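Just one chain is shown here, as structure tokens, and it is the form predicted alone.
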Amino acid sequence: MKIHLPTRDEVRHQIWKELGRATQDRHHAWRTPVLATVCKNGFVNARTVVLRAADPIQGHLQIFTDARSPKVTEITDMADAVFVFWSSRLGWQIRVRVNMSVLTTGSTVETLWQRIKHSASARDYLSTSAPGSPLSADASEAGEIDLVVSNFAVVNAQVIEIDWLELARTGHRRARLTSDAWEWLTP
């Protein structure tokens, strides 16, 4: 039996495709990947977000988040950051370096909002009170939240490299991705 070993454009074309494929599908394993950026004191700070968008042409991967989160911070203080996606059904990790910027006011904003805030997701958008911030006791026992303004934010992440691993009963193979290189790694 042989067995067919992907080549590097099937891989970089399949890795987009299951990207895209994650913005639509809520069960795919690579809507919920690990953000990871850096705090001011130079710690790292990881949590998992919802993938909202992947673009192959322009190399581009889209999250939302409310303007006053922790990671609004940090992207503007340092927008260098990592995505990590893991998938069991592939048997694929890979790595995602990007270049991230945040917006809060625009066009895009603008329309991205107004086809969410009649969804359930609003809410994450509209409490009167920045995410992590301790909740009073009443509002903790009865999962309320006064609704407000929009503090919704898009944060968009420019690609800049992604590390595939494969791992496979066949052996394991890696490689590093950019818009214009392929290199072939230990795994």
Ligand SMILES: Cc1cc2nc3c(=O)[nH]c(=O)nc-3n(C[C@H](O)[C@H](O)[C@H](O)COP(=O)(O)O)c2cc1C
Second form
Amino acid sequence: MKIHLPTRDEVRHQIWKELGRATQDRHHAWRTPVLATVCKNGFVNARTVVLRAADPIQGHLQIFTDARSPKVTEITDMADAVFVFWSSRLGWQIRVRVNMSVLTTGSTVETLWQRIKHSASARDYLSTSAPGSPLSADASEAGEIDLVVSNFAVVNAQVIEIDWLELARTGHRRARLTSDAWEWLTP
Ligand SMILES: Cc1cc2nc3c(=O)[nH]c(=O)nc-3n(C[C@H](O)[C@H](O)[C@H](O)COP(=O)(O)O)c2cc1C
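Could the form predicted together with this ligand be shown next, to go alongside the form predicted alone?
Entire complex below, previous chain first.
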């Protein structure tokens, strides 16, 4: 039986299709990639985030965060970052090199905040203390939250390059793709 291997155009199309699905489907493996950034002192940092948007036309990914979180300082200091996605269903890893920018004000932030401010995740951006700051012994985050004061931030990522790796019994494949180029690599 002849196996159909997706062509480069099909792979490119499916990568963006799966990224789009991941923003809608809580159970999609690509919903929670690891985002790696570099600190000013050269140390690397990485954490899991939720993928909120993926735009194949603009080549954009988007996440939400707390404006006070260390990653925001890291991104502001050094815009280059990498998202790592793995899906066992697809047998695909993608490492997406991006250039990031943080938005804390403006109509995009306001519109998205209006959309999520009554959801459970809004609490993530309404804590009185910054993420990663030490908790005092009697600290409690319970109680009423003020929906006016938020530290909600939107992080946009312009995709520069995708390193795609397919693990398959028929043979692994790997390629590096940009918006207008494709290069096959040794897996
Ligand atoms: C499944 C999962 C999803 C997460 N999603 C986000 C997210 O979308 N945005 C975010 O800022 N932190 C998210 N976090 C928390 C981060 O991994 C991290 O702990 C936190 O943002 C502090 O990171 P930083 O100190 O590097 O800024 C998530 C953690 C997990 C386990």
